[in-house]
Every structure is written in structure tokens, then in C-alpha cells.
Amino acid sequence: MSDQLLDQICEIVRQAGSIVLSASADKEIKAKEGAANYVTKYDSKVQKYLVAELTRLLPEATFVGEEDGFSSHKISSGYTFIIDPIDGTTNFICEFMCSGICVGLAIHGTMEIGVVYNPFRDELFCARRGQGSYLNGSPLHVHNRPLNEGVVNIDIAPYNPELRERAFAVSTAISYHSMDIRDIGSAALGICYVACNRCVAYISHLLSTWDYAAASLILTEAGGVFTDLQGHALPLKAKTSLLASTETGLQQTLDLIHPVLFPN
């Protein structure tokens, strides 16, 4: 992987951001499978743009993505782009200004490049394996701090009502050991916020590959760590729980949530 390829992907993602920023009041909102799960015409427009431009860049690559039938695709043995055109669609619909355009590039199932862009704040997070992570060109380094020195971002499972009680129980357990609790509504940005030290941890009970693939490389290249909620290593997989944190915060969180999630 070269710096030039990373720069080219970053520029494509920035251009996709202009599509999001140009959105009209009529977003043509449609419901998807699950509770409170929506898609807009801009999700599709951004994904089509990304697929077209990234195909020009790497014609041999395959795609896994959230919209337009790409969700059923598998990560190939060669180049695979893993994309989420608007991570935080509900935020986008409600003009909450906290949504990420996500592009990850895997080779033989291993993340090599990750890019997450919030066009509303003009914040571009990026990483290349072995070359560190950056926010708008400035290097990122995770401060290895405990939970009581930061806020914890917890996804309260809006799409999966059957997980909601567990999510709130985890939030309660964590709240007594951290500065405060947040739910910013974007998994990718939540993970990136650990990478740039805005949060000390991010917790989700169920994510898809495109929600975390790009951001996970940004986190680890900055010195952060992630596992599933049982503490297991997390390869790229279709559906999984996820905990992203500092090294100290990760073990603290696992110790706190284990009795809640696995009482027996």
C-alpha cells in the first residue's frame, strides 16, 4: 500500500462529502429492516459515487457495503472495499451534524487502509497499516487512561429492541466508573473519537462489518484496542458486538460488563 493510494481514497471520500452537504430538505426517507432503521436517497447516491470512483482507482477490487444489495457480498481473497456511505443516517435525517462516510480497504481479509470523514465538521480520520493514524493531517496517539478520566460512548441498540435493556444495563454499570455517558449515533465516529481521545471507550452490542472496518484500523494505528464484548479478538465478520478503548479502559470495561451480560 502506498501513501498515494491513501491520498487518492481520501480525496474521493472528501468529494463524497459534498454530496452529503448538498442534501435538500426532501431526503426521501425509507424504512429498512429493524426498528428505527432508515435509508435516504443520499445514502444510495454517496455509495454509487464511491463505488464508481473506487472502481476506477482499483478495478480489481470487490465491494462490501450497506446499501443497494452490497450487504450480501463477501470479503474476497484479494482487494475488498468495505464502505458505509452515511454512518449515522438518523443523525443525518435530523440534521445532528454527526455522520461519517466510511471507506476501508482490506487485502486478503486484513484491513490496510481506513478513512472516516465527517463532512459537517470537515474532519477526516485516516490510517494506513503500519503508518499511523491522522486527523486532518495531525498524528493521533491514544492516551492510555482509565474510564474515570473520560466519557464512554455507548450505542443503545436503536435497531434491535431485544438488545435495548442489556444496553441500558451496561450504561448504568459504566456510568458509575466514568466521567459520563454519551451516544453520538455513529459507530465509526465513536471509534474514531477513542482514537483522538474525545472518548475513553466505545461500546456496541451489534454492528455490521461496514460500521467498524475503516474505523478499527484508525483506532489500532493510534494505539487503541478493540475486542467483542466477551474480550475475544475481532476479525472482520458480518455481525458482532464491539468494545473499543484504551488498553487500561478495555480491561476495566470487560470486568464491569461481564456480570451484567453473563450473570451465570
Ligand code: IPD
Contents of the next structure:
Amino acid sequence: MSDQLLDQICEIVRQAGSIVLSASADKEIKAKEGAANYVTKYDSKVQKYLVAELTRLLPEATFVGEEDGFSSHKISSGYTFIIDPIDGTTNFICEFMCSGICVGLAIHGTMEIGVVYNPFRDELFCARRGQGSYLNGSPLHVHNRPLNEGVVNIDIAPYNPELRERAFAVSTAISYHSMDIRDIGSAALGICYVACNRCVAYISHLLSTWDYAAASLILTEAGGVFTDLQGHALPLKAKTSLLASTETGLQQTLDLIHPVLFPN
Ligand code: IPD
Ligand code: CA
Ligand code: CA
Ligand code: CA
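Right, and the form predicted in complex with the ligand of this protein, after the form predicted alone?
Below is the whole assembly, all chains and molecules, this chain first.
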């Protein structure tokens, strides 16, 4: 892997950002399965653009992506791009200006490159394995703070009533031990916000590979840690819970949520 490849991927992701920024009022919103789950014509448009440009860059690569038949979750033994064209579609629909375009590159199942870009703030997070992570060119270093020294992002994920209730129960437990809680509405940006110290931890009950692949490398290269909600190490997985945090915050969070999620 080279810095040049990372730069080229960053440039493609920035260009994809201009598609998001130029969205017209008619986004052609369609419902997906479950409650409050939507897709727009721009989710497809951005993914199509990324697949075309990234194929030009690395013709041998295969793709895993959220939209349009790319969602097989099959990580190949060679190069695999893992794409979420718009992470935070509800935010995009509601003009919340907090959505991330995510591109991860895995080789033999290991994340090598991660790029997450919020075009509304012109903030580009990126990382290359072993080479650190950056926000708009400035290096990121996670401060090893406890929970009570920061805010915790908890994904409410309204699609599924059972998960929603679990998220509320976890929020209650965490809110007494942190400065405050948030749900910024983009899993990838939530994880990146731990990497850049805006949040001390991020919690989700159910993510897909494309929600966290790129951001997870940005987090670990900045010195942050992540596991599933039982504290197990997390390889690239089709569906998983996820806890991202500082090292101190991780154990504290696991201790707080364990009695709530696994009472017996
Ligand atoms: C969703 C967002 C949201 C998280 C959901 C994800 P999408 O992704 O990241 O914050 O709670 O679990 O599915 O559908 O907007 O790409
Ligand atoms: Ca979606
Ligand atoms: Ca997503
Ligand atoms: Ca998406």
C-alpha cells in the first residue's frame, strides 16, 4: 500500500462529496425494511460513482456496499473495497449536515485504508495501516480519558423496536457516568469522533460491515480501541454490535452495560 493510493482514494471520495452537496430538493426518498429506514437516489448515485472510479484505480478489486446488489458482505481474499455511499441517510434527508461517505480497502480481510468524508463540514478522516490517521491532514491521537471527561455517542437505531429499547437502557446507564450522551446519526462519523476526541466512546447494537470498516481503521490508527458489546475482538463481520472508545473508557463502558444487556 502506498501514500499515493490513499491520496487517490481520498480524491475520489472528495469528488463523491460534490454529488452529495449538489443534491436537489427532490431526493426520491424510498422506504427500506423496518421502521425509519430510507434510501434516496443519491445513495445509489454516490455508490455508482465510487464503484466506477475505484474500479479504474484498482481493476482487480471486488466491492461490498450498502446499495444496489453490492450488499453480499463477501470480503474476497484479494482487494475488497467496503463502501457506504451515504452513512447517515436520515440526516441527509433532514438536512442535518452530518453524513459520511465511507470507503475502506481490505486486503486478505485486513483493513489497509480507511476514508470517511463529511462534505457538509469539509472534514476528511483517513488512515493507512501502520501510518496513523488524519483529519484534513492533521494527525489524530486519542486522549486516554475516562467516560466522565467526554460525551458518549449511542446509536438509537430506530429500525428495530427491541434494539431501540436496549439502546435506551444503555443510554440511561451511561448518562450517569459521562458528561452527556448524543446520537449524531452516522455510525462512521461517530467512530471518527472518538478518533478526534469529540466523543469519549461510541456504542451501537447493530452495524453492517460498511458502517464501521473504514472508520475502525481511523480509530485504531489514532490509538483508540473497539470490541463488540461483550468485549470480544471484532474482525470484519456482516452484522455486529460495536463499542469504540479510549482504552480506559472501553472497560468502564463494558462494566456499565454488561448488567443491563446480560442480566443473568
Ligand atoms: C445508519 C447510520 C446510523 C446507525 C445505523 C446505520 P445509514 O447508516 O449509521 O447512525 O444508527 O445503524 O444503519 O443507513 O444511514 O447508512
Ligand atoms: Ca441505509
Ligand atoms: Ca451506514
Ligand atoms: Ca448508507
